[in-house]
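Take a look at this one chain, the form predicted alone, written out in structure tokens.
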Amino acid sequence: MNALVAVYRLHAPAADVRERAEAIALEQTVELPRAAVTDPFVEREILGRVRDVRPEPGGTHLAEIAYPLACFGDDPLLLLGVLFGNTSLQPDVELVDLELPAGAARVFGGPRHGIAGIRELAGVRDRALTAAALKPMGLSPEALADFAATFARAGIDLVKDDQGLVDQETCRFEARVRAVTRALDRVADETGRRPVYTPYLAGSPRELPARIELLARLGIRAVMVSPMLAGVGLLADLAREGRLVILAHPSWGGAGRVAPELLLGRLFRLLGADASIFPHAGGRFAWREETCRAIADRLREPWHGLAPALPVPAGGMTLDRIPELLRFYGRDVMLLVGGSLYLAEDRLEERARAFVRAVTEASEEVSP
């Protein structure tokens, strides 16, 4: 196979679905009527082709369309544009899956660190990992740094900025990153252990280079990015550089008609995310367990030799659900708990220690 194959769900009358699929193949490549495509090279090497259209229960149809690799090369923006550019504006189409040759997957490269690299950085090998978020928006860098120190003393493995923290006047990026780093240094001096600090990296192309340079100067080894806000190009470039462990955040990931298991599971992994956050069923978001299972499978399953990425279920998880979550995902997971820790107020460290303890104990009850 020398082409990417995209799978679309079509909400159209059965009599029209083949024509609808052919129109998508044209729209996503040449953006011309078929009769206007006469150049032999374009016909052979660029034009999308419908491979299959088959019915689904409920009256929808799945259409498989093959796009030659020459359409996007190694450019992640072109990849997403070919997959679902103009067609995303059509309300009767969903993008639900893709497959591509092993060689094309290796061109994008996937995670450079993956599950093994995250475990090595955190110093955790035989249990699930723990994570906590610094929040809320509006607090000063010093206040957030105090929270980071509390989580560090409690033994949390990864402390990340909340995605609402970018560069507000109340909490500038550089001031926050420096304050949190100093706080974690102090705890490391006291305890001999420090969590992986994961700042939220966002901003305009004019601002990003200085922020990335600051992280390098401070020795920070991990970042969180929102690929659908900052751009998939940033995700891919950071992965290709290879220095940073990358945690992908799903913000804006539900704004289009793209299957979550494809976007948050397969595409983010393909473009270099070492870990991917997503809402688990039963929290603040009305997601089904089947969707969460599919995302985790796409992140961890063998796929063209790419490193597996770490699932990070989140979105309103509570400590009493930890045994259930580990039975569902196994040990190769990072549990992200936020709001339910902060409810403890002046008992935050005690609550965070209980989180770590519960994950450690539950990990002993499940298979790796």
Contents of the next structure:
Number of protein chains: 2
Amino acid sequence: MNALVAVYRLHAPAADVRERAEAIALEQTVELPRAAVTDPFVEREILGRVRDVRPEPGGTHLAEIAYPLACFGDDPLLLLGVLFGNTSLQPDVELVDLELPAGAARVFGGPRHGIAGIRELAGVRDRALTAAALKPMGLSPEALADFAATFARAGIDLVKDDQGLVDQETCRFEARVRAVTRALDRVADETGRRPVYTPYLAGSPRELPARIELLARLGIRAVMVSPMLAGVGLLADLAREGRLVILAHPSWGGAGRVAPELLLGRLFRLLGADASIFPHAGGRFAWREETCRAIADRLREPWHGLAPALPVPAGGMTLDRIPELLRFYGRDVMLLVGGSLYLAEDRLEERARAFVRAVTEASEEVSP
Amino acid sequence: MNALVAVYRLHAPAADVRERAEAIALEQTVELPRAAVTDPFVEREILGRVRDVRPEPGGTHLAEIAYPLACFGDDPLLLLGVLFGNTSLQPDVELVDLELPAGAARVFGGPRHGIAGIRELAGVRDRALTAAALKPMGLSPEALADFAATFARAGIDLVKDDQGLVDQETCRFEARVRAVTRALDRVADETGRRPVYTPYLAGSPRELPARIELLARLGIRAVMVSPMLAGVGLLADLAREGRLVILAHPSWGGAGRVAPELLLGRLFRLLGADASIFPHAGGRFAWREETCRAIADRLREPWHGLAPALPVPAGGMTLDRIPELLRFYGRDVMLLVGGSLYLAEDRLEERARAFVRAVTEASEEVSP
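Show the other one: the form predicted together with another copy of the chain, since we just had the form predicted alone.
Every component of the complex follows; first up is the chain already shown.
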């Protein structure tokens, strides 16, 4: 197979689905009526081809369309554009899956650090990992740095910025990452332990280079990015550069008609996310367990030799759910607990310690 | 009002909608339980507030939530993040509208050229404008430049790259923009007329600066961008720099749960798009006329003194629909006809001339 195969769900009458699928194959590649495609190279190496259209229970159909690799080459924007660019505007079509040849997967490269790299960076061999977020927006760099120090003393493995923190007047990017770094240095001097600080890296193409350079100067090794807001090119750039561990954030990722396991699982992994955050069922988000299972599978399953990426379920997890979460995901997971820690107010360190302890204990109950 | 007000449609039981709205107000700002928000500045200047929840016909509800301006300042990623970041992951919530104070609108600035600037650049005073696309991907720079020359001789006002053209092996960005520029120079020498060439500017933060510099060196004055793939920061950067006329492309913009008139109309205009492409009803896309009307309204209506942006209906328009389209949109519109021109094959110039003539004639039939 020398093509990418995308799978779409069609909400259309059975009599129309073949024609709808043919229309998608044209739309996503040449954007021309079939009769206007006359160049032999374009016909052979560019034109999308319908491979299969089959009914599903419930009356929808699945259409498989093959796109030649020349359509997108090594370009992440073209990859997403070919998969769903204009067709995202069709209310009756969902993008549900993709498969591509191993060679094309290697072109994008997948996670450069992956689960093993995150474990090494965090110094955690085989238990599940813990993460906490610095929030809310509106606090000063120093206030957030105090939270970071508290989480560090409690033994949290990874401390990330909230996605509400970019470069506001109340909390400039540079001031924040410097303050948090200093605070974590101080705790490391006391305790010998240092969580992986993961700033939120966002911004426009003009703003990003200085922020990325600052991270390098401070020796910061991990970042969180929102590919659907900052652009998928940022994710791919950072992965190709290879220095930083990348935690993908799902902001604007619930496109409604893209399967979450495809976008947050397969596509973010393909483009280089080392870990991917998503809401776990039963928290603040009405997601089903099977969706979460599918995301975790797409992130971790063997796939063309790409490194596995770490699932980071989040979205309203509480400490009492940790044993259940570990049974569900196993140990190769990072649990991100946010709000329920902050409810502890001046007992934040104690609550964070309880979180770390619960994850450590529950890890022993589940197979590696 | 010193806040942005966003309007969400809630698909939830009436008994739950107030609580759902309160949850969105927290999610989109502090991402914390209400009880964990204790800092007075955060309570006053950051926390989202539910202003109204009202039933709609059909059983859904509209919730208005006010977000203090300090949440996003002048940052386009934060603006979109606060509007719909995590809540995009909620299957029962749609983002349908926003309003913000004039001061905040001026911070983002809207179109820097707008309809007037595009008319000046194209040298077209009061009729509707015409646009054609260079396609398909897979053709060489020279083949696409030949199409550009043909469209130029036919008198088309704006010639844009297809969104399938970025920087593939078959057609490198630099080779393409140079070849098209040369071809248009030659036609301008012959005829004295030159369409506005509008390359597709896409890429990762690492790739973009060289591409933008090349455009400046070649004296290119307009670009097309896909904000939902390249990142909304690129749109805002280019608008703030102010040199280029910006045509927004809706790729991945059909997020399913964001109202098209909000994203492609109001938000893209706010961030600086001078023109916005969207599918007109009755073409290849199953969009309703009222959606197209709303997009055109959001682009052109008076709004905080921001320049009006040009609607660019597209998506399978044919020449026989031009009078109907002009009656629908009036003269402040750019008609983008793609595939139906290319079907003419070796009579492409003739067909493009017929397109220009039809738009000129139909423009006279409608009031300015």
